[in-house]
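Below, in structure tokens: the form predicted alone, a single chain.
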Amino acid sequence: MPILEWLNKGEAIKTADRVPYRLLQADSELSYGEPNGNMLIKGDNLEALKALLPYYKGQVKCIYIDPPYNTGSAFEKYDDNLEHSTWLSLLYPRLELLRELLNENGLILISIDDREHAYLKVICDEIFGRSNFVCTFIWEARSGQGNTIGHIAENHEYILCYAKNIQEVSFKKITNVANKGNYSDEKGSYKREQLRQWGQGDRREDRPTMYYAVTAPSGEEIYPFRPDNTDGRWRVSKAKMDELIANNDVDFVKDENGRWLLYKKIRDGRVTYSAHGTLLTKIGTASTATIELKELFLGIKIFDTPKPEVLIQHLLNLVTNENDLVLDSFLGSGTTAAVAHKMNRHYIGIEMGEHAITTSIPRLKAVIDGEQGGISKAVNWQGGGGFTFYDLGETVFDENGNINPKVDFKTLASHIWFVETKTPLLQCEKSPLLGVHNETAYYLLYNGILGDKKVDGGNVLTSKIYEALPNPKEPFSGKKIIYGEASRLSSAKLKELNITFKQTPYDVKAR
């Protein structure tokens, strides 16, 4: 598979796993309404997916992002002047702890426009897979004649979209339903829907099966032809026209030259199923999405570059239901978090710049309090639910690899189980016991979780403290891997136990 070089690349590809852990630190008093897991993060978006990896990898079911677009006219709270390999170094490492926070079903979405498009397709072609790659959206994302760019006017974006893996992710249908037709028979009413095909690529030779003779009420047999009177083919199998004649679902027409035609009658009220198309019409534009922000605004302008609600409703009702975590981590104006809260989506926001504070928690208050702007009416929206915000702190260790004496013991819990299982630690419980994986039962002595043990509080691992450890509820017969700050027991004792001991902090991985 080809693959993209530029400046540093090397550098880049190394950046993610270069990352510290840090804490992230909620605050109260930016937090609004209920708490029900919608977060807003301020800081580096690369920092920020790196503290959510221990919680979230594998749990996010869709991404959307509007990354800058190294064109001098994204919102300035990023520096959209970089030069190109300074912006694929940028994206490059986001991208790949954005796919590890992917759902296995999971489906990322990145706008983007002409001038970085072919080059975002190939670094995206080898993080994500080309084949897990679904299609590009294009967006008309201002109508008229939209920004002239040299002698041409830009009206459309592109939005690319990949899916974690392609066999898993399951897109949802446009649903039709008919109308009331202008034919009808004993069954009701009906539309006609031509049985032939005859385009330009419809040839008898493209599928064989396809061309068959039905017998008209005459008794003649009737062949599918195209406009210049070769071999066109039937869109449906033979049995299927048998069924659909049996069922008197078919008008046999004459034309002007007498030759048959076949008509399917679609009744009144048929409910069929399409696919989404790659086109993007009248789904809000560059313009809608002002005039939105405006509105909550006061009529001021805050954003250069905002998305239309619509557009971002459209994206997120692809693979998404009630409940799922939508991300996005290049927040800007909200708009992704606006409109999964009003779509009952749990969400996660992240803003590096001040918008995260003077643009995201007004619009997302407003959205609490029942605004009606957007998709507002179009969802029934009504107001309600909440978000935490949260701040970067401090790393979980310290420039000597210590543990920093700020983490505690739910969020240390967390990083070793990752670091351990890959898999996020969804639920943490008041115990040192921190779950079986593969065979192998984690446990963590940490902040006198077991209580005053004496010999630091719990912390070191002594007979009497391995008797208080709790066992696995399922019957279990495989290894214990303890964390603690020493072992009293004898490495005859351990081995005989099936303990693997690693010390803290220098057995724990800082990255």
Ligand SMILES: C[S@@+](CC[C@H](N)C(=O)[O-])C[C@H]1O[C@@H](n2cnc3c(N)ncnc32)[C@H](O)[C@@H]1O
Given for the second form:
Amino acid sequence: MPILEWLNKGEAIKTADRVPYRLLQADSELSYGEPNGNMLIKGDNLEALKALLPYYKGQVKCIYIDPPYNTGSAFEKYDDNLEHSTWLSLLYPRLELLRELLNENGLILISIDDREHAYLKVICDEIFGRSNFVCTFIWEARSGQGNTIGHIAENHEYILCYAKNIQEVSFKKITNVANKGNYSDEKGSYKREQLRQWGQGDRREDRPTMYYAVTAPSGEEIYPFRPDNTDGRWRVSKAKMDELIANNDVDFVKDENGRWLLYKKIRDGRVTYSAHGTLLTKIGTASTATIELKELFLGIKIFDTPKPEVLIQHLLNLVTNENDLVLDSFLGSGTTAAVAHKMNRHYIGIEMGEHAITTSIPRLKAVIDGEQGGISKAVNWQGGGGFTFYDLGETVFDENGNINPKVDFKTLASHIWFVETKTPLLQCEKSPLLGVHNETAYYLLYNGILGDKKVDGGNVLTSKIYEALPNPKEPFSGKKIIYGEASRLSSAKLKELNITFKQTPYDVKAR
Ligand SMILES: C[S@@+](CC[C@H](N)C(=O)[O-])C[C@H]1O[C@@H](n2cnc3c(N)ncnc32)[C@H](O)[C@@H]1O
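Taking the form predicted alone as the starting point, write out the structure of the form predicted together with the named molecule.
Now the full complex is given, and it begins with the chain already shown.
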């Protein structure tokens, strides 16, 4: 597969692996409402995403990001080659981490404009796999002339869409309820829809089962020819056609040339489903987003590049349901979090700028208090819920590879479980037994977990400590991996008990 090369790509590829694990520190002063798992994180998203991995790998249903578009404003001295490469190197490792956080049935959507769209597509193909490309949405971002690049008014933006695994993702359909029709029979009024498919691309050989004879009320046999008597086929299978005719849901009509046309009756209130389209027009614009945000902040323009709530609602609606987890790692003014909150989705928002505090927090507080802007009325938003605010704290390991003394049991347990099993530790009771994965039980002796009051009490594996360890639920005959500061058991004894001992911190891998 062709791939993109740029200055320092080699470094960009290693970045996600090299970035240290940091602790996430909750700040109760800046949190609001009931703590229900929603997270607002202030910090560089590279480190924040890495910090989330041990807890949320494979858990996120939908990611929306709206990264800076590389408009040349980020650097004092604009050098296209340097800036272009820097931008790609910024995105690449973050997309790799985002991919790891996505659930197998999850979807990622990325806003972008014309400058980098083609390049972003190529690196996304590399990271997510070309076969997982879903589509590029085109959003009408400006209804008027828009920003003029050269001689052309740019009034659209793109939203690139990839599945984690195209086989697993399940897209919702648009529900259409038929309006009152111009025709009627004993069952009521209805509209008509042609049952013959005769476009140039509708070749009979592609769907041979859709070509068959239907018997007209006169007894004649009707075939779905095109007007020029060549190709053509029915829209439905023979079985479906028979069912429609039996239910009196087909109109047989002769055209001016005396040829039979068949119409399906679409009755009032009848619900049909269709796939979402790629063209997103009349789904808010950049200026409706600005107005939306201004209304929340007493008419003051507080943030330059927000997205309208209705656009994010449309995107989240493609695959998510209530209680699914949504992530935005370029949160900006907090639109994705606000919309996810109103749609009863869980969310994680990451933003490194001060506006995480000056804009996202007050916006989400207003949402929790029941503000009625954006999509509130459409979803009948009444307020409620909450979020917890986090800063990025210290690294889990210091530069010598020792465990940071500020790391508590739960944090180290989540980390060890994650590096051993590549799955997040969803529940961590205060127990040295972290869990069983693939016939292996994992234990951690740390911070006196067995109740010993001494600082390092219970962190050394002795016969007594071994006796005190809880056993996995029966039946269990697998291996035990035990992490601790030291082991006093002989290698023969470890072998007899089917234990692999791993020493903290040396055997705790960073990834
Ligand atoms: C285009 S704005 C997003 C706007 C957002 N969609 C909204 O509706 O408000 C991009 C945001 O990404 C943030 N950002 C850029 N680089 C970042 C990084 N490395 N980590 C976290 N946030 C970052 C910027 O501070 C900016 O707020």
